[in-house]
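To begin, one chain is listed below as structure tokens, in the form predicted on its own.
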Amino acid sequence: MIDYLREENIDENLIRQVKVYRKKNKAYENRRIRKPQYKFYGKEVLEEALAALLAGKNLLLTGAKATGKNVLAENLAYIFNRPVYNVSMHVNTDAASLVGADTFKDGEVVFRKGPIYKAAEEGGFAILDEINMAKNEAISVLHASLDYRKIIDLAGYDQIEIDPNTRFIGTMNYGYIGTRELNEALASRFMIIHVPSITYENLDKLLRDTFPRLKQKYRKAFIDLFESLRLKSENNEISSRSVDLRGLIGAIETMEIGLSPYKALQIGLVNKSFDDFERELILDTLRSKFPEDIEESIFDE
């Protein structure tokens, strides 16, 4: 990951501090320390995130769909060599699902530790996905964890002191059904980074890294298609449903299995829209970039 940071031209002072941190705070063998499937590309955002985490701060990553917020969070955890606890936030999230609750085991009442408790114990990175979908009263249990107190108070149990290596990384999109504004008390406990849409150059890097056998002309065609759909979405010609980077990558993966590019892009991008008129607009864009029958392989042998 240090080589990856240098490839992204990250400030050498930040890289040096990351190396010092990793040497000073060695993590125990932990199956939750996982190499991310994809790399995050974006020098400025990476530098901001590294600086905040090195300073002991928590992060809130905001931005539109397909900007790579979760990919960034997973990359940061791996760069710092910390175990990851992914927590999907939703309207039914409560304090017990975050911190833990009493349960029966072998005829006795014991405390079942939640992901926040475990991250606090192990000095892990807790990724709070779609944090603005949970009710404010549920997340309020984290207030003392996120500020200078660094504690978790459990009713009927001892107070838990949070490992100094623990970091909380929240991600959020605006405008999704079920989302809400974060209250000021919670937002003030994060350093907030707005993650911009992936650039043409960084998307090219991502596809080259993920699919090294993909022929250049087809890689460029996939990027052009994705950019065209994003532009149409920004101009309110179509919704953002088909501007789906996961869907594009998934489509190319099915092409490796043998599905034709046209059909793969249909199930990966086009069919994400459930409106017939919109789907026809997306199909027109697809037809302008890809013929229905491509005889040659899109991958190098």
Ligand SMILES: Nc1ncnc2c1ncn2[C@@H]1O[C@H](COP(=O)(O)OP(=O)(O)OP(=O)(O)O)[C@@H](O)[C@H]1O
Given for the second form:
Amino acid sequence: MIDYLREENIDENLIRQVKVYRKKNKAYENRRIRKPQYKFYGKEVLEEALAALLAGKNLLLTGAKATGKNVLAENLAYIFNRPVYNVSMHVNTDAASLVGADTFKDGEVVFRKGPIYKAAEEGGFAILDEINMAKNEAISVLHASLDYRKIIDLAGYDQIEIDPNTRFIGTMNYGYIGTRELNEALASRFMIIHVPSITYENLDKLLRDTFPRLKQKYRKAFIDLFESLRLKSENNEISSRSVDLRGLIGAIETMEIGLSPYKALQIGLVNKSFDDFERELILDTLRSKFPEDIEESIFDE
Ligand SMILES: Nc1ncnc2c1ncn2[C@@H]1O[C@H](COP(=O)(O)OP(=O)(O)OP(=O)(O)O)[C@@H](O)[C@H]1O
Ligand SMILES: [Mg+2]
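Instead of the form predicted on its own shown above, give the structure for the form predicted together with this ligand, please.
Full assembly next; the chain just shown is listed first.
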């Protein structure tokens, strides 16, 4: 993991402090400490996140879709060598589903711990995914956990002290229809990092690492296509629907199975738009970059 930070050119002073942290807080056996499937690429964002977490702060990662917010959160947990608890937040999330509640077991009342309770006990990283989707009533149980009090205060129970290694990382997408504003009291309890969409250089690095067999010429063509769509969306010629890195990666994975690039890009990117007129515009861009039939394989043998 330290090698990865070096590759990303992370400030040496930060790397040193991460090392000190890891030494002080010895790793213990935990199946929730997992190596992430993807690396996060983005030096500035990583440095801001590392500094805030080293300072003991909680993080809120905001940004457009598929900018790597969850990938970043998982990498951070791994860098700090902490167990991860993923919590998807939605309108029906309530305090009990976060912290826990009494349930019956073998005819007796027992307290079943929720993910926040467990993360607080173990000094884990609780990833509060789409935190803005939850209702304020559900979130208010976290207020005391997120500020200097560092306790869980669940009405009718003893207060639970939170292990000092515990961190909360919220993720929040704006731009999707139906996303809600985050209330001020909650926003105040986080350091907020705006995760920008990936740079040209980092996208190149990501595709090289993820698809080492992909021929360079096609890698460049995919990036070129993605960048044109991004530009068209920024100029309001098309919506942001097809500007979807998740879709591009999915399309290349489908090409590995054997579907033609043209068709794979259609199902991965073009069809993300449900507007006939817009889909034609996206298809025009695709046609200008990829012929419907490519004779050779886009992968090295
Ligand atoms: N900067 C980046 N570094 C590494 N991977 C990235 C980056 N940006 C996007 N990705 C890739 O995009 C995909 C989506 O990542 P992720 O799920 O973390 O996005 P997200 O920001 O949480 O999206 P959403 O807001 O839609 O939930 C992953 O395959 C990830 O590898
Ligand atoms: Mg996400």
